[in-house]
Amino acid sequence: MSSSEDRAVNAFREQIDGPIASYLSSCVHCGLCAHACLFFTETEDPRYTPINKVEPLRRVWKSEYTFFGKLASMLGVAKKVTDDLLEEWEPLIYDACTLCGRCSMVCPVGNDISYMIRKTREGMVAAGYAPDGLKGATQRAVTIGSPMGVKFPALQVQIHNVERETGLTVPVDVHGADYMALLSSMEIMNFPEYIGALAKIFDKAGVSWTLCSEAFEATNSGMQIGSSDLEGELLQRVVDGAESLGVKYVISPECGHAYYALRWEGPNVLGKKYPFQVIHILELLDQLRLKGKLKVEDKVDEKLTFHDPCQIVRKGGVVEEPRSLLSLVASDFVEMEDAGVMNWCCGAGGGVSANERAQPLKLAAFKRKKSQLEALGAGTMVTACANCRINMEEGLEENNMQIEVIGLTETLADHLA
């Protein structure tokens, strides 16, 4: 066994728990999960069947955690995890899966396949089998502090621009503030209007908030690549920042996987509960709406729809909040087919957007969103994830579709009373 095979098998062993064993024991090869996955529906390549993607993990479970498999191993007939297998499966696990979790919702025997694929990535990355683009993003996140290489001075420039435009102060490193807002690099570089939107809304609502110069990055390439260790290292920065400022809440921004990493995986990866609460920006905005602190003066008249970011809605549980907020600001809000917890992924989550090799496949997968949008005829699509947003803008442009994509927070800020 090569050292990389050894590392993979060890990492897979650490991932096998009761749920994984029950899932792998239950699969009857019915193939229904394929039809829940946009990488299969848009390519019809059977290798993209979700359950097929966990084959490396399955082999370790089968040969080491089942009586019959152990017997087969002793006789030397068990299927092994080899470098060839890992190399062949790397594109299936990273390029053709956004961890969107749609397969987990349809499997008739109840397999949470996206949980299984997330765990399979742990073994892949431990053995060095991960896409170069995602490796680079993770390395930049760990060494520089952001997958896009954004440092605090770059954020400061954007803060100054926002302050000039809005005439408001964007608080930084304010000790004892109630809320510490996080950002994604994508927002800092491509959609700084999100920062301005926070400033406007929080000013009107009287929310005590701050940014933290030591911990402003919310994205977590460590989770995307599947390394709990690196994921924990990135999350620890947020915890340290929040603790040093003594905030009560940390606000996860309009970024899907950042929320999932921070809200659901974080305490488990770090092995302890947070001394603060994590709240998604949409949850906070909806709380403000209910308290009457978020009022709009006019509505968007245009036909408008909402794209559900998978990690916020299906896998994050923030389902009703965006709808309540949109009903506040949109007079003609229409839902896509399969909207809500069964919505289709934009095609670029789970690290796919950082993986150059996956770009053609990502554009193929976008056909699903394209047909959803064509059926609807809406001129504007609101979303709550900068990664979904930039990917959909790219997909729409590629397909010559004239649909504007905007963030929900800034939409609200633009119509603030």
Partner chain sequence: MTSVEFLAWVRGPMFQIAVAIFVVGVVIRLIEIFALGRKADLSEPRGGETMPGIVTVFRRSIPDPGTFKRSPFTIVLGYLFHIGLFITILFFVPHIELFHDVLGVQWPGLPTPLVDAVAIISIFAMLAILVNRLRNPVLRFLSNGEDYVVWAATLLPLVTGYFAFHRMLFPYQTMLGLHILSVEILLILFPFTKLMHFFTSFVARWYNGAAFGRRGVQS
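Now that the form predicted in complex with the partner chain has been shown, please provide the structure of the form predicted on its own.
The text that comes after this line covers the one chain and nothing more.
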């Protein structure tokens, strides 16, 4: 066994906890998960069946934790984890899965297949098998603080531009503020209007908030590549920043994986409770709406639809808030088929957007969203994830579709009373 094979087997062995063992033993091989995955439905390639993607993890479980698997190992006929297997399965794990969790929703025996794939990534990355693009993004996140290499001076430039355009102050490193807002690199570099939207809305609503110069990045590349150790290192930076400023809440921005990593995985990964509460920006905005502090003066006349970011809506539970907020500004809001918790993924989450090799497959998967939009005839699509937003723009451009993609927070800010 080579060193990489040995590392992979040891890593897979460490990932086989109670849930994984029960999921692998209870799978009935029905194939329903295939029809819930847009990589399979849009390519009809059986390799993209979600449960098939966990084959390396399954082999270790079977050979070491089942009677017949142990017997096969003793007889020398067991299917082993080899370098060839890891090389073959790595694109299936990273190119053809966004960890969206839709497959888990349809499993008739309740297996969390998304969790299984995440655990399989732990073994893959431990053996050195991961896409170069995602490796680079993760390295930049750890060493620089941002997967896109964004440093605080770059954020300062965007803050200056926002303050000049709005006439408002964007607070930084304010001790004792109630809320510390996080940003994703994509928002800083591609959609700085999000920062301006926060300034406008919080000014009107009288919200006490701040950014942190030492912990402004929300994106967690450690979660995406499948390394709990790196995920924890990036989470700890946010915790340290929030503790240093003494805030009560940390606001996760319009970024799906950032929210899921910080809100739902963080305390378990770090092994301790936060000294603050985590809230998604849409949850906070809806609270302001209910308190009468978020008021608009007009509505958008054209037909709008909403794309549900998987990690925020299906896996994060923020389902009704975006719809309540859209009711403030949309006079003609229409839902896509399979909206809400059964939405179809944009195709770029789970680190796929940082993986250049996956571009052709990602565009093929976009056909699912294309068909949804064509059925509606909406001229504008609203979403609440910068990663989804960029991928939607790329897919629409590739398919020559004249549909505008906008962020929900900015849309509300543009219609403030």
